[in-house]
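One chain comes next, on its own, written as structure tokens: the form predicted on its own.
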Amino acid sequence: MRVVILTCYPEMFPGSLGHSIIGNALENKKFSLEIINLHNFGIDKRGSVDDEPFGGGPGMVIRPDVIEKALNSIILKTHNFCKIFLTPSGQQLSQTKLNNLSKYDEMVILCGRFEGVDQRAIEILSFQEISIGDYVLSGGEIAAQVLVEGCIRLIPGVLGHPQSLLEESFSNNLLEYPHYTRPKNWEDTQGNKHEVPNVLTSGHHEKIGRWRKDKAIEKTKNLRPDLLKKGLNDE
């Protein structure tokens, strides 16, 4: 996958995308990351990209002509691409949405700043609006890293064990079951002892599988009952 980021702050990348599993994928060319500085397409010598909103109000709005010029500088190599604008007012990002986005060959992501982006640029230049949650950040750069990581880890060969994708939270409208590791018997600094559930050390894979499913359902029921309802509706 080719990922192109339009941003006022190119120095924020690769950020988290340059580390761990995703960083390895970037280094091994499982995906490419291109950063385009919107200020290079500014309207004056200072590289200004924004202006005051019509109708008054606080903040500044990124101009549509700046975004168009930056977008026109990108040469897309396939017809299998998407253009995304990250905004709190967009469609909520979900695992299903990530699965769909991961199938594109090219992805252009526009990171907003200041008070936002001129609506004409979003509509005329055909950006789909996506939100990573019902809250507001100072800009779209962190959100872009969230979205890209969510997509890249779904590319075959990025994760070490493909089975991990099948057992993750939200894969079947369930949260993931709890995990345990060594030490088997852990004594905390207060002197309290905590043991790993016996079934996980039994070697009985059928029982372990059943326990994990029961725990996933229990956890989902306690923390996200809406997912259980969604699963029933999907059926």
Ligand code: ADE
The other form holds:
Amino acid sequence: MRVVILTCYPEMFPGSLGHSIIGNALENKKFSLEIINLHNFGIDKRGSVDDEPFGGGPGMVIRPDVIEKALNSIILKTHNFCKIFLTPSGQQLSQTKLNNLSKYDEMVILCGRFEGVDQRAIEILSFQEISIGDYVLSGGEIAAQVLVEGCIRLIPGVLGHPQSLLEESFSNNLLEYPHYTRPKNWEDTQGNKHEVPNVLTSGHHEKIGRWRKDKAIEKTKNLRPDLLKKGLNDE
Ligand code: ADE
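Since the structure above is the form predicted on its own, I would like to see how the form predicted together with the ligand looks, so please show that one next.
Now the complete complex, all chains and molecules, led by this one.
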């Protein structure tokens, strides 16, 4: 996948995308990352990209002509691309949405800053608006990293253990079951002893599978009953 980011803060990239599994995927060319500085398409020598909102109000709005020029500088190589504008007023990101987005060959992501982006640019240049959650960040750069990380790890060959994709939270509308590792009997610094559930060390795979499913349902009931209402297998 080719990822192109339009941002006023290019130095915020690759950020988290340069580390761990996604950093390896970048190094191994499982995806490419191009960062375009919107200031290079600014309207004056200072590279201004924004102006006051018509109708008054606080903050500044990124101009549509600046976004159009930046977008026109990208030569898309396929027809299988998407254009995303990250904004708290977009459609909320979900695992299902990430699954769908991960199938594109090219992804252009516009990061908002200031008060927002001129609505004409979003509509005329056909950006889909996506939010990473019901809270407000100072800009779309961190949100872009969340979205890209979520997509790239779904690309075949990026994760060392593809089985984990089938078992992790939100597959089947369930949160993931709890995990345990050594020591089997952990004595904390207060002297209290905590044992790993017996079934996990029984070697009985069928029982372990059943226990994990029960725990996943119990955890989902407690923390995210809304997911259970959607039903198993129903995305
Ligand atoms: N920019 C600021 N807040 C955001 C959010 N919650 N999601 C996506 N982009 C954002």
